[in-house]
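Given next, in structure tokens, is a single chain: the form predicted on its own.
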Amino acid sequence: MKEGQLKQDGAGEERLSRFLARSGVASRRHVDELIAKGRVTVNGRVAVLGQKIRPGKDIVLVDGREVGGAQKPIYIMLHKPPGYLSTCADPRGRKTVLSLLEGVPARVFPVGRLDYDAEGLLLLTNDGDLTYLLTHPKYRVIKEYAVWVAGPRDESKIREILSGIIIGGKRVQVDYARFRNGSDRVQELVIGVHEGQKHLVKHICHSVGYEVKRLKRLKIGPLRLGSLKRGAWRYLSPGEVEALYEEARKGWEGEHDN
């Protein structure tokens, strides 16, 4: 069994917030906190967290609606292009990557985060294991970058970098960092990191005195972007998505290189 899959726990109970993430709700950090609100019942009464559930004898609320059994697994792989939320709803009417998905059976969400005027590979997908190994710092599954940064190319800011830096009082450790291509004006870093901080690209960048110009994610883990068009997007093979497995599984038992 594959490190995240799921597994009852005796006597036809299971979690409930591992029901919630496969009946595609949403990931498994995220339906913690919906229960943790008070936004999901089972029988009538407010769930707590670590509750388990008889599925497909208990009744499952969330805000409301009844959940259902686990619906078929759906992964898919977005360019997406800047000016998108990676988000299901906004709000404030902003557009969202969802609205990029014309014909998916079912209801899918973002895997992590992309900022709004970044661009480039962003998965989505009704698996809340798969999304909770992808995004849990723990399975360091490296996600990398190509950014764009104003200023000279500085061979001493790439070592400041990998050194690690402090972000709202925390050291956050890069996994690599390189420049690839540049002008007087311009250059173009990759950057590989594993954590999940909100816009953690942009801080490590403005940390060594780099403005970032253009963001796009290039990999998750073995994932790569390719040639995908801004906009366009594509299931995952059957292959590529057991990869992603097994890279959250290196990651956990300690046998990436880097």
Ligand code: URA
Second form
Amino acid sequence: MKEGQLKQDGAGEERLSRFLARSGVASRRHVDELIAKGRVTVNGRVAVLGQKIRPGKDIVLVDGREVGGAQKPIYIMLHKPPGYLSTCADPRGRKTVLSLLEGVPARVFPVGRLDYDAEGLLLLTNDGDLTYLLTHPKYRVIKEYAVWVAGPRDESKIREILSGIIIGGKRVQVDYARFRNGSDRVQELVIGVHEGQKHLVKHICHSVGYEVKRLKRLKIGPLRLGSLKRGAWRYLSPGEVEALYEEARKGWEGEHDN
Ligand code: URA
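And the form predicted together with the named molecule, for comparison with the form predicted on its own?
Starting with the chain above, the whole complex follows.
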């Protein structure tokens, strides 16, 4: 059994959060938020965190719509352009990445976040287990970014970044950081992180005095954006999906060799 695939409990019961994630409602973290906000009911009663259900017997509704159970997993790689939200809907009516996915036969949701003004590799899936493994820092799956910053090349800033930056009172461990290209006024850095706090790479750069001009995600674990064009998407191959699961398994066992 892969990491993150929880067992069913006794007498055919299953944790509600696992059932919702497996059913493609949202990632495991997000389904807990849905439950906490009272948007999930089981047999007509508002569900609570940690609740168990009997799949196929209990009636589970999210926002009044019935949840059907397991469906075929779908894995998509999108080259997100700037100017799109990596959420499923926006109350302010801004464009979301889902509008770029014409022809996808099932509901998918983004794996983690990529800022509105950021671009690059975004995974979308209905597999809540994989989403959990790729986004929870304990599995140490590294996301790699190219970031263009204003200012001169200064190696001491790289040392500062690598020594551990304090963000929101907590030390963030950066897996790697180096300069790649640059001119007098703009530098391109490559930064790898396995943590996923909001605006993490921007905070890292700001904390050493660099203003971020552009941010692009290049890799998630072994998966590279490659030559996929801006706004284009493709399905992952079974081998790519397996490699992502394998990366999380290695991270869990502490086998990373950055
Ligand atoms: N770090 C950021 O600052 N923004 C992103 O979108 C991803 C990582």
